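The chain below stands alone and is given as structure tokens, in the form predicted on its own.
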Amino acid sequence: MPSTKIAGIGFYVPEKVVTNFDLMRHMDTTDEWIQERSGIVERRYVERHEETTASIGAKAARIAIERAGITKEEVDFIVFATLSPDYFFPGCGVLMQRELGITHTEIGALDIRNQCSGFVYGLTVADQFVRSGMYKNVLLVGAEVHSMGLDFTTRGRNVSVLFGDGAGAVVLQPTDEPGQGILTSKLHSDGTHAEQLALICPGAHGGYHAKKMGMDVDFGFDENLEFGELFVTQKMLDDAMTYPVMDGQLVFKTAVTKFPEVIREVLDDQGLSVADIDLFIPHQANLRISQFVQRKLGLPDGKVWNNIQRYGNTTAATIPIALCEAWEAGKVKKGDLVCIAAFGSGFTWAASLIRW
């Protein structure tokens, strides 16, 4: 059976620059507070009403099919991963495959929901198409436009001084060079505090899971309805409830555990320690969780690449966009052993082992 490799790799940022005192125009914040918690100075925002999350998927995507050496037409097999899709149905993937040109080859296109891990889960899932020889060419892109949808106000600003905008994409082919590829993927998820860091307004609930975990919520719905309830009451509206939240503690203490953890089980799988690890890409969620995840493992900063200072975070994106990065300054040569783990909403967590 082959493994599968990474054939193409590409990445996009929006031109836009956001500094942190940019923000300060908006919120009661400072340049040293937002660097203390997160080591963030700046990240990119995409033009409104000129880019989106599929449109700068398209982008990413296009630089990684040409390093793959096929042609758009070549590709298929469409794996997208988003939490910022352009619409709340129809997925991304069919709306890149269109900003693609190549609609006409009635390729499939998955979208892939598991926010900041939906990168590796995205690339565990196309391993498997790949593997097994259904697909050939399986184009994998992680894209986010978190700009559109913060809270830039001062009630917001936990949450929205950390996100920016990104596309990375991968072309993912099958090798039967021994060693080579995708070695190992584990993937984990725990929903017990699924609501401490979500989008939960708009959505299809009416209440049902605050009023289950005995949350006292009032979302505004209307009880006299007998059907037809609607997903955004005004009372969503007035009181903010359509931003995202986030216990930021909770996520610190629960990510720096299960980092380390599912990083350690996929070297024990392949029977390899830290030490073969040549380059360590975390999910750029905060610069104080991978420097602690890094410290934990016993890893020099020379084998450990963030970008978080320059980007933010772009959850699904992160992961590809830095070992896109990595890989252009010459941090990632063949035959190095690559790691990459995320860890996000949901509780989601997963990480993957690649040998260059």
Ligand code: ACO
Given for the second form:
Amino acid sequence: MPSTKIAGIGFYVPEKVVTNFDLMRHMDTTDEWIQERSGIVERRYVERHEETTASIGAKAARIAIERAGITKEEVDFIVFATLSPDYFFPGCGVLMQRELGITHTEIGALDIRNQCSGFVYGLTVADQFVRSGMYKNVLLVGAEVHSMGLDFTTRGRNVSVLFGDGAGAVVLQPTDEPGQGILTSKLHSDGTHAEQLALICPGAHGGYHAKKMGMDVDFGFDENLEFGELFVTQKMLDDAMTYPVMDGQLVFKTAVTKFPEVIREVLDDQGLSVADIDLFIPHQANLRISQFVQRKLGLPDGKVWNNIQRYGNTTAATIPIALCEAWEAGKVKKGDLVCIAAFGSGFTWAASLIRW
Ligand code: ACO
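Same protein, different condition: the form predicted on its own was shown, now please give the form predicted together with this ligand.
After this comes the whole thing, all chains and molecules, with the earlier chain placed first.
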């Protein structure tokens, strides 16, 4: 059975740079607070109404397709990972297909809803399709437009300062070269803390989970309706429930435990050790989390690629953007062992080992 290699990689970040000082004009925050807690100096935001998650995904995809040496018509499957889709439905996969001008229908498009772990989950799904021989050129994209959905008042500052917009893409192909490609992946999930890092409204929950979890929340649903319900109520809008919520300290504590666990799991699976890793690309959630994990593993600075300082947390896009930057900088060479790992909302977490 062949394994799966990354045949082409690309990324796109919007031109507009938004610094911590820019955010200070909208909310009560400081450059010092943001840098100290997260490492972030600036992030990119899309040109409002000119770019979307699907359209920036397409920009990254075009580069990956060209570098893979194929035409867009040769892509036979799309996997699109995002938590900030253009529409509730249909997903960004088909919107990006249209944006790329792929008009033939001998292709499938799948959307992945795994937030920060979306790229690693997507890579693992795509890997199965390639290994099995079902598809030969899978286009995997992680893209986010957070700037359209954040609370830019002081009320939302604990979340808003962390996120940025961007997209990364890879083309995956089969390879018969012994030892090359994706060696292993491990995926995990635990729904216990689903609401601790979430965007709950709008949605079709009707207050069900909140009631079951003993949360005292009034979503403003109309009790007089005979059936049906609105995804969004006036109360949700009035009370700013349509923005993401995050228990930052719980996320931090859990992330720094799960990252090293899953990384050791993929290494053990292959009989490898931390010393064998040539490059570690952590999901760019927060520089402090990445540094903590790096120290715990005992990896030197030269083997870790961080770029959250410049882009903020671009969720499903952080790993392909960072991997592409590292590759462009000559930090990933043929034969290198690359480890990618992510943790995020769900909670879900995952890691893969790739022999370049
Ligand atoms: N600017 C200034 N002050 C702020 C800001 C801000 N942007 N945000 C919160 N504060 C204030 C709070 O209101 C609070 O004030 P108070 O003491 O007067 O009540 C104070 O700072 C401390 O707030 P905490 O939430 O306790 O701050 P903490 O030290 O936990 O840092 C942070 C917050 C950076 C979010 C941290 O918890 C963290 O890094 N968590 C990990 C979460 C993360 O990385 N999420 C990324 C997305 S999820 C993912 O990708 C895995």
